[in-house]
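Only one chain is included here, represented as C-alpha cells and corresponding to the form predicted on its own.
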Amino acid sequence: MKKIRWGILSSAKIGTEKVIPAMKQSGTGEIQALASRSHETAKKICGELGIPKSYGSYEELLADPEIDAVYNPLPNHLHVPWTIEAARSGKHVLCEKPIALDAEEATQLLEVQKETGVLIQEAFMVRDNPQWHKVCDKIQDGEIGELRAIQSAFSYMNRDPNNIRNMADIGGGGIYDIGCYPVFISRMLFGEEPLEVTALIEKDPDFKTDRLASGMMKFPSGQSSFLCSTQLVPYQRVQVFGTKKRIEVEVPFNAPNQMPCRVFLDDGSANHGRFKLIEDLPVCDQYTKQAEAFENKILSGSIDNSPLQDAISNMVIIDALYRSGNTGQLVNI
C-alpha cells in the first residue's frame, strides 16, 4: 500500500518529543526527512529518531521530490509563509495551530490551496481523538438533553524569556497557544459559529504577551466560557452542560497516550459530585490518529477547502477575543 512520505520543517520540541514519534506509528505514512536551520542539529535529531534524510535548510527539504507532505511546527509568525512555500513546492501541509496570526493572513492560504491543489490543514489533534468523538455522539444522540453551556480551563507555568510562547513579536501568548483549543472545541460541539465574544486579558509586564485570559462566546444555541493562562498551575478540564446531563472530559487537550482517556457523565442526582463513568476509552495517541486522518484524505483524494475554512473561522474568533480584551468592548462576529 502506498504511504505518504513526510518531511518535517524544524526541530521544534512539539515535533521531536510528541508528534514525530506518534507519526512514526502510522500505518499510512512514513517520515523521510527533517530540516533545521543547522544541518548538525538536523543530523543529530534524525539519528535519534531514525529519520533517513536531514537537511540544513527548509528550502532543501521542499525541493526533495520524494516528499509528499510537510508538517510545519515553526513559530507562529512563520506558519503562513512556510505553508505557502511548501504548498507551491507541491507538498500537502499539516500546520500547527494557530494556523496564522490573524484571519486575514490565514485567508491567503485559500488562494494558494486553489492554485496548488494540495491539502492544507491546521493541526488540531483533538478533532481525531476518540474521546471527543464520544462526546459529540452523546450530544448528537440527545443523551445530555439540549447543549446549553461549555466551560473550559487550560493553564501551565512558563516564565522562560527564551521560550517562543513568551515572545509577543512572533505570535506568543496564551490565547494563541492554548486558548485556541476551547474556541475550537466549542465550535465543534455546538456545530455553529459564535455571534459575539468578550474577553478579559492580563498581559505580562515584561513579555507583553497575554498571560491570563478569560473569554466568553455567545452561540445561537448557548454559551461557552474559558480561562487560559501561561502562568498558572498546570491544569485542564472541559465541562459540557446539557438540560439533562453534564459531561466532564478529564484530560481534554493533552490527552495521554499511555493510559485510557476518561469521560464522565453526571445526571446531577448526586450532589456530592460523584460521576458515572461512561467508559475508559481505548489507549491511543491522538497525534497518530491525526496523521492517519490527514494521510487518508490525501490517499483517498478527499481534498477540499473545508479544513482550511474551519481554521480561518477559528482565527476569526481568536481575532475577536484579542480585540475585545484590548478594547474592553463586546465584539460582534
Ligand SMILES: NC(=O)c1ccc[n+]([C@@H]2O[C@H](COP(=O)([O-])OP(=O)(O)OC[C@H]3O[C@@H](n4cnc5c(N)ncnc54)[C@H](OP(=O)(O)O)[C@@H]3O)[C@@H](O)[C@H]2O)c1
Given for the second form:
Amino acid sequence: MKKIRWGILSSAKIGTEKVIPAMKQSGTGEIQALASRSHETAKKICGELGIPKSYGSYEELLADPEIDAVYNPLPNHLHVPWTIEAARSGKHVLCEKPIALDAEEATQLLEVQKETGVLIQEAFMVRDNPQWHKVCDKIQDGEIGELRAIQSAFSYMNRDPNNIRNMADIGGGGIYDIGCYPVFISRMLFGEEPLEVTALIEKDPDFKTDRLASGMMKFPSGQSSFLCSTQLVPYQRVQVFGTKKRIEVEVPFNAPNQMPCRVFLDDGSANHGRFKLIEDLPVCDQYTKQAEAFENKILSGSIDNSPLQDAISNMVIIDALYRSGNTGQLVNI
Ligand SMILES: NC(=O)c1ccc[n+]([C@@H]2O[C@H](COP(=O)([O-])OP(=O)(O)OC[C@H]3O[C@@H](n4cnc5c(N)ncnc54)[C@H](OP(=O)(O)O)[C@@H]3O)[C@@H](O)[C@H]2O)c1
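Structure of the form predicted in complex with the named molecule, please, following the form predicted on its own?
Starting with the chain above, the whole complex follows.
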C-alpha cells in the first residue's frame, strides 16, 4: 500500500519529542527527511530518530520529489511563509497551531490552496483524540441535556527569554500558544462560531507577550470562558456544562499516550458533583491519530479547503480576543 512520505521542517522540540515518534507509529505514512538551518543538527536528529535523509536548509527538503507532505513546526511567524513555500513545491502541509499571526495572514493560504490543490491543515491534534469524539457524541446524543457552557484552563510556567513563547516579535504569547485550544474546543463542541468575545490580558513587562489572559466567548447557544497563562502552575482542564449533566476532561490538550484518558460524567444528582469515569477510552497517541487522519485524507483523495477554513475561523477569534484585551472593549465578530 502507498504510504505518505513526510518531510519535517526544523529541529523543533514538539517534532523531535512528540510528533515524529508518534508519526513513525502510523501504518499509512513514513518519515523520509528532516531539514534544519544547521545540517549538523539535522544529521544528528536523523541519526537518533532513524530518518533516512537530512538537509541543511528547508529549501532543499522542499525540492525533494520523494516527499509528499510536510510537517511545519516552525515558530509562529514562519507558519504561513513556509506553508506557502511547501504548498507551491507541491507538498501537502500539516502546520502547527496557530496557523498564522492573524486571520488576514491565514487567508493568504486559501488562494495558495486553490492554486496548488494540496491539503493544508492546522495541527490541532485534539480533534483526532477519541476522548473528544466521546464528548462530542455525548453532546450530540443529548446525554448532558442542552450544552450551555464550557469552562477551560490551560497554564504552564515558562520564563525563559530564549523560548519562542516569550518572543513577542515572532508570535510569542499565551493566547497564540495555548489559548487557541479553548477557542478550538469551544467552536468544535458548540458547532457554531462565537458572536462576540471579550478578554482581559496581562502582559509580561519584559517580554511584552500576554502572560495571563481570561477570555469569554458568546455563542448562539451558550457561553465559553477560559484562562490561559505562560506563568502559572502547570494545569489543564475542560468542563462542559449541559442543562442535565456535566462532563469533565482531565487532560484535555496534552493527553497521555501511555494510559487511557480520563473523562468524567457528572450525573447532576448532587451539587458537589457525583461523577463516574467514562471507561471505554483506548490508550492511544493523539499525534499518531492526527498523522493517520491527515494521511488518509490524501490517500483517499478527500482534499478540500474545509480544514483551512476552520483554521481561519479559529484565527478570527484569536484576533478578536487580542483586540478586546488591548482595547478593553467587547468585540463583535
Ligand atoms: N501541537 C502541539 O502539541 C504543540 C506543542 C508544542 C508546540 N507546538 C507548536 O509548534 C511550534 C514549535 O514549537 P517548539 O516549542 O517545538 O519550538 P522550538 O523547539 O523553539 O523549535 C522551533 C524550530 O524552528 C526553527 N527556527 C527557524 N527559524 C527560527 C527562528 N527565527 N527562531 C527560532 N527557531 C527558528 C529552529 O529549527 P532549526 O534551527 O533546526 O531550523 C527551531 O528549533 C510552535 O508553533 C508551537 O505553537 C505545538
